[in-house]
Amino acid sequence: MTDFTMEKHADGVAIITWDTIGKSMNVMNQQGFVDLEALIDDALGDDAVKGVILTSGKDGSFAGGMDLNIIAKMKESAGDMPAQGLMDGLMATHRMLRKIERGGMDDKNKGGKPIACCLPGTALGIGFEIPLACHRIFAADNPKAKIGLPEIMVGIFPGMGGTTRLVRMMGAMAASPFLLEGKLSDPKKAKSAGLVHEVVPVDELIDAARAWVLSGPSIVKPWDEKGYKMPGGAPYHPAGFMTFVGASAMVNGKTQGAFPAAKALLSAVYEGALVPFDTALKIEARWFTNVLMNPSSAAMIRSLFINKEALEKGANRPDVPDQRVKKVGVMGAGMMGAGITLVSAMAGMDVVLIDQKQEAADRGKSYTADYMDKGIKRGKATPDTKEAALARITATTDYSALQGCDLIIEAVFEDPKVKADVTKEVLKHVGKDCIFATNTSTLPISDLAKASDKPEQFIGIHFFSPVEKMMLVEIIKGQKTGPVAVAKALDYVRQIRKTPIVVNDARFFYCNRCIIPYINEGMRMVAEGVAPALIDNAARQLGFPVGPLQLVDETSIDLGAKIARATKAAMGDDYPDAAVDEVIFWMEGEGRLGRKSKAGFYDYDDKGKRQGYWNGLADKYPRTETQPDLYEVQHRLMFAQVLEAVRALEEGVLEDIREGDVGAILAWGFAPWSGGPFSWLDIIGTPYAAERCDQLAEAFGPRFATPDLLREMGDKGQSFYTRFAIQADDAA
């Protein structure tokens, strides 16, 4: 069987339908390219065929992109010359798409048959690069559809003609949001931007395309016409020159040089704009091969596409019956509770939002109303969807309203006694099968579960703030948490369309366990006299969204001081961060609590905008005359985090390295280009990582001591994705 079939109609229109077997959305594979080309050859060579329509057999979508295993197969096919295999595979694809684009025309642009593409809905990646090669794109008026080229988000760029065609269609400046930011558009916005030609009702899609095909249209693309000039100017044109200068500055400003795909894309666009179209395709293929050969792209694809998708599909879900949530109770209507209520109601669940005071509960419900109002202004929601979401929320002080809930999420004040009191009161009103989840970022789940008479039905669900924007949810198993509770939490996270990771209970769980050392290392360096700008910029040049000092300002210094005191009380003589406390307690004493107080490591204006580093830091901690090397600062920041990730795996807090990598990127923006902590260690190699840890430990202390697991793997020359391949088999 084949994913592509063709029907030739009496009016001379051949309709090619793409319907990937066994998938809910079309995905291109190697055989698909072969089959599509064979059908195109058939149609172009048949005198009875006047034109072609390419469409999808899937309701609501055209295609979701490429089966990324194709890349591995291209490499394997060339044996000792993987780059040659990639280049050959890419050029074969370019030839096939160029065949569509030329439609059988001769060298003088004569003859040829029109080929239209009909998009019933979403068209992404190669699912949009194929339409770009067609002569006219018809999109269904489907507001839920997303159209665009998101490849840059997973560490590559549109390398099958999308980059070259989009720039020639729109000009470099107009194309940049779609290429460099992976911007996606609904059909109407795509038409306004010039990405598609027509938007019609879905039931008129084929008829509209058929009428166009039979109208005898001109099918010569502008870049195949004599005298073609690129919109906005080519690089040697004054306007075009300024565009490329600006684009280069923008790319380097946003990526800090940490993301190879963005630089390669810009190079492909610039160099391709200097030459004829077919040569530009070769240049694009060479730069795409360059990116695919970079270990960063393989790591990003694995973590942000393959691993992330596997976790979202329940890779580590216990084998128990479906546990989808119908009615959820949310305890506490503060910022976290209001956010949890919002995402639950938007996912179609009935929500009971409880707070001590009715005014507070109503305010928590109004968070959903305000959010939906903003969505209406942006065209992302309607008054009807707002009304439906609000109708699902009951804001009250009455615990009896929790009857019928199959999941409770407690999000009250971060105090064990308060949480215990709420837990006991809730359990008086819910059924025996109800699962109880606590939203906490630091308190041990096993201790909190002691307030329940059914600890096997007690679990941690750690949301990140703001709930509606952050894509990761950390699920924490207590010592007695049972499989049904885990499945309930996973199914709930799937319902709210976020990515889950499941970890075992331990101090700070996984995400905070890794991010606190990152913040602490930054503050240690301040105390040592390292320039704050060097610390934060070193992190940004590693690809982190914010440096450690900016991050502690954003999360608040008094919160950091509170965590430090609680940790010290719990650990006693084993507490390792006295040097950090000196800085954070001093800042707290100075009243510099971060952005919220408009005073922290940074100065702020009246509107809370950063104005630069506070000069008082240099007075308290004078800069050393000789500043450390950039790479030393970066390695301290990186290893402070990745060693905690390794220890979490070693201790069984993490059970799957996929969760460690995906969680790190989604929770705190760990160097996305690296694919996550374990992928980064694989990139630099475990032998070097162990050696570098020894050097850092000797220079800066035992916090950099090489974990036994890393030492053993370094001695054996193992990688994490080899040693733990059984757990990560979906990512191979």
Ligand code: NAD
Given for the second form:
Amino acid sequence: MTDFTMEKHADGVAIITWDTIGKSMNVMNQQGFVDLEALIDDALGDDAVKGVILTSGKDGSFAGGMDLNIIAKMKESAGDMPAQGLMDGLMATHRMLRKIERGGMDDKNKGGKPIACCLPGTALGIGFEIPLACHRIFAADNPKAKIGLPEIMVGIFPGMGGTTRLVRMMGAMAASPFLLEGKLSDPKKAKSAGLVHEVVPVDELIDAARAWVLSGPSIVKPWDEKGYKMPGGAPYHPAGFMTFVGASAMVNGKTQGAFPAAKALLSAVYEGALVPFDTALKIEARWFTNVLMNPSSAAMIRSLFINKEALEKGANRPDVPDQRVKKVGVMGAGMMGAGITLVSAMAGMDVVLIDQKQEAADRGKSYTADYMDKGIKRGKATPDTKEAALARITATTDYSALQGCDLIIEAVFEDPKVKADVTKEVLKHVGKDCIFATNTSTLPISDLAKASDKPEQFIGIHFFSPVEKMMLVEIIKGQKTGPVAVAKALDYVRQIRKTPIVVNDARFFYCNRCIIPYINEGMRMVAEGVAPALIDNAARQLGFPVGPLQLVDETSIDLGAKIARATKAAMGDDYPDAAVDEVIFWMEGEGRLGRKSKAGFYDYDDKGKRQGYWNGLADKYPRTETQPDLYEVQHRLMFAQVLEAVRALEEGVLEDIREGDVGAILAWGFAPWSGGPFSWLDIIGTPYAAERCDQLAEAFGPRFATPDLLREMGDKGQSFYTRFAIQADDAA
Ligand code: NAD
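Since we've got the form predicted alone here, give me the form predicted in complex with the named molecule too.
Shown next: the complete complex, the earlier chain at its head.
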């Protein structure tokens, strides 16, 4: 059995069909390359074959990408020289794709057979790099299809010819969104961008390709013709020069130099543009090897691709029957309730949205209408999809409408009494199997569950704001939460197409527990006289989307002060953050509540646009004459979060390091290049991490004290992904 089969037709057209056995979407594996090459050799060597069509046996897609085991196998193929193994493997792939591209032509571009590629739908990664090597790409008019090269999103870049070919096809400037941002397009947009040649109805796909193959077309790629000039100009051309200067500045501005793949991609493009095509492919392979040998790429692939997908597929789902949600009740139509309503209705569920007053409930529903209106303007929704979504939402004050709900998500005020009253009232109106979830961000789930007579059916489903944008949902098990409630929450998260992590109940659960020390460490440094710009820039250069001071301005200073007061009241003498409170309470007292009051650590203009840091800060906390080293600031910010993650694991709040890593990146943008807190500790090595914590604890206090688990692992030289290997293996 093979994934590729060929039928030779009487009219001289050979159709190669790709149909990965046992998968719903084609995925390239090592044998696939061998089998495809053998069929291409056969077709090119058979005089009866005039041309070839490469297509997919799957409905609605061409291919989703590559089995990442190929990379592991390449690394192993040259014994103890993994880079050599990679380089050899990549060059073999280039030779195969080049064979398709040359179509059997001789050195003078004579002879040869046309090879067309038909995309019934989605074509991603290698699933688009192969079509790029063909002579003409026909895409089915399938608006759901996604076409492009998303590799950069998981810390690599298109390294099987996609980078070199796309830049040669459209020029560096035009190719940059597709390469540097992993932009995906539907077929029509792909055609107008020049990624595909033709868009035709799906049932005419093969006929259109066949007619083209039999029309005797020219198949020489522009870069194989004499006098080829790169669109937009090569680097030594004045226009091209400007492109590369601009691109380099843009990449560094966006990534702050923290993402190795983006830099390597740019180098491959620049250096490749200076040389002939085949040498450019070799350069691309070298840079790709460089990226694949970087531990950051392996960590990013593991977290953002393998483990994220495993969690989405229910890696930690209890073994209970399907719990998909049909009708959900959302309590509270404020910021969170409105967002939860939107994503649930868009996923096809019926939603009952309840608030105290009808106007409030209606306002919550209008959030969906506004969102859909924006979608219509951008061509992502239609008046029909808008009406369908709105028709699913009942906005009311009447609890009896909750009848028939199989899940309730409560998002009322963050007040235990209000939440308890709502819980009790809801339970009078729903059936005995209904699962009750709270979206609290700070209150213990086990305490809130006391308002229910069925605590095994009570759970936390913690969304992040804005709900429709944030991809992570944190599911929290209370002490008595049962497996059906966990499965229900996981199935719901899958329906709304987000990524779940499942954690146990503890103060601030997992995500907020790690974010708060990050913000606090930033504010502590302000009190010590560290320049605010040094603090925020140090974070951005680590790859965080926003520095801690900017983050607290965004989430609001009064919210921070409220959380600080509540935590202090709950912890009593154990409360560790008095130095931080001094700053945050003072800011609150000054009325500087963050962006919403147009005054926080930053100044803002009338429109709320961030200006410079507020001068009053330096008056109150004068800058020390000697500022700390950048790495010291970065280590304080990193370890403040990472140690919380380790403690959460030690205490059993986290049960799976994959969730710790994936959750950190998706919830608060934890340095994605690192793969997450545990992957970062593995990259720097646990022995060094433990030693560094000792130094930080001595210099800055016991909050950096080395956790026992880290100490023990450091002594043994263990990494997290080997010690907790069962979980990591499960993911593969
Ligand atoms: P919000 O103030 O915007 O909305 C709360 C809504 O609940 C209001 O519309 C209010 O009228 C309604 N409400 C209050 N009492 C009610 C009752 N008895 N019956 C029905 N409706 C009632 O608050 P929010 O920001 O949407 O937060 C809601 C919950 O989500 C809180 O528990 C909060 O901690 C949590 N949360 C908030 C965020 C965030 O970023 N805002 C993030 C995660 C979780």
